[in-house]
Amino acid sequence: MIVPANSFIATSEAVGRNRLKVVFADIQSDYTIDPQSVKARISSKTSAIIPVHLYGHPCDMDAIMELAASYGLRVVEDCAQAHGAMYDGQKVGTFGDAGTFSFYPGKNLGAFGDGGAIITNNASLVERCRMMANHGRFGPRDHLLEGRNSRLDGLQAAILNVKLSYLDGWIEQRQRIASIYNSHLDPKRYALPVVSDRVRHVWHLYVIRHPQRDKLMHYLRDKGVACGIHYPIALPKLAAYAEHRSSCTRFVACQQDVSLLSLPIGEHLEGDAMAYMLEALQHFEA
């Protein structure tokens, strides 16, 4: 299966532990996966392709679709990081064969312990789903193969319910930091985020990168700005996948994770906080 070099493991794990093989493709400007690669890495073994929707932006999944239409092969969304977000108008999550979400806290709409969701439209997969996530259980005693322990607790789904009501004004929240990190942040000094003009962005994340991206990260908390790196370390270079190390040294995903930078953002930013952060980095000296 082929899966970004830039993600969480979470996406390469998840065909790991179904002893399948992970490939990697490069990412293209907007962090996400790289079509072209994609189909470089396509062979007879192929058997799916995981698109992964990061920050909140979703891939390019006209190219995705018709490489997978030409190929024959499944295509499963990791939408972990993009719920709400669009691509030509149309959620992600509703292109492939299947969709996944992330309910951890810290999404965009997040519960208040882990879970997650699978969409599909292909009634024996959601069947299939559904007893894999209840130990392979089919009827009351009976249990058709091995699964596991995933189901969603009632607490959690409640509370997911009446937090989806606010999701799509926390996004619009969200757009507003966006724009203005956008509007004042000098482009020669930090290289911003490239968004498609066909894709609704939902900003789980705002990343720049910077040449210094250490001492950058290193002044932000010493003002009191909490900032991450999402991802400090490309699949590839991973321990867990040293196998694929010499392969894949040529991806802009292994040469940008050094300078990676996730900037503050969420709806519960105000304009105070938004002009601190701002003046700390235009005064940031490399």
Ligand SMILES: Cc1ncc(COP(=O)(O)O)c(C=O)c1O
The other form holds:
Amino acid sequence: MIVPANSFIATSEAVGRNRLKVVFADIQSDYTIDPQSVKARISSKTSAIIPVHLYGHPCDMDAIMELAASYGLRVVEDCAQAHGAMYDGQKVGTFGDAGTFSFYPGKNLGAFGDGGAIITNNASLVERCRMMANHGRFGPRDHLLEGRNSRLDGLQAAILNVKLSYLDGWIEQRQRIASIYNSHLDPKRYALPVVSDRVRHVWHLYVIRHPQRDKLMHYLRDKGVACGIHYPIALPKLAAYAEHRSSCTRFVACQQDVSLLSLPIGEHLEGDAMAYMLEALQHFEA
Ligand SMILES: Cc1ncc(COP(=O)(O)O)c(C=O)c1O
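Cool, the form predicted alone is there; where's the form predicted together with the ligand?
Okay, now the whole complex, with that chain kicking things off.
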């Protein structure tokens, strides 16, 4: 299964835990999986592609679906960071065979504990997923397979149900914050996010690049600005994937990881906090 080299390990972990082989593909300038790199990595053993709508930016789904159709591959969209994101006006998660969502508390739509969902319009897949999530239960007594406990508990579902009605407003607030960053940060000093004009970006993360990323991060943290790195080490460079490292050294993803920095973004951010951060970023001396 082909997965992008820049994602959270959960993406590739899902492949390995099912005893399938992980194959990494490189990313493009918007940080999502590069269809050209996917094409170059397809072999007779390839069964599926997992595009990750990373940071809330949808992947190039036209190109991915075209590759899937020509090579007979499945597509499972990782929408963990992209609730409500759209490509050509269509919601992510509805292009491939299935879409997976995370409701981890930090996500754009987060529960008060862990949770997640799979969406698909394939009825037999729905049945199988429900069975898997409920210890393989089949009917009132029998179990068709060994599943797991992956049920969304009622309390989390109730919380998500309420939060869902706020999601669009929160996304708009994230979009406003992203456009403030875009218009106030100097693109000569900071590599700003590249956004395709075919997408509705939901800005789970606002990621910039800077050659002195660590210095910038400590400078901001010292000023009380919380920032993070997504992700500090590209997947093929993780110890868990040591055998992949040599085949991915030329990947953009494997070179860019040292310069990535996620600036604060969220529906909670007020004008004063934004002004404070922008001023700090303007005065940073590399
Ligand atoms: C891109 C991506 N995929 C998958 C996951 C896994 O989600 P969960 O932790 O809810 O299983 C995450 C969560 O952090 C993620 O960011």
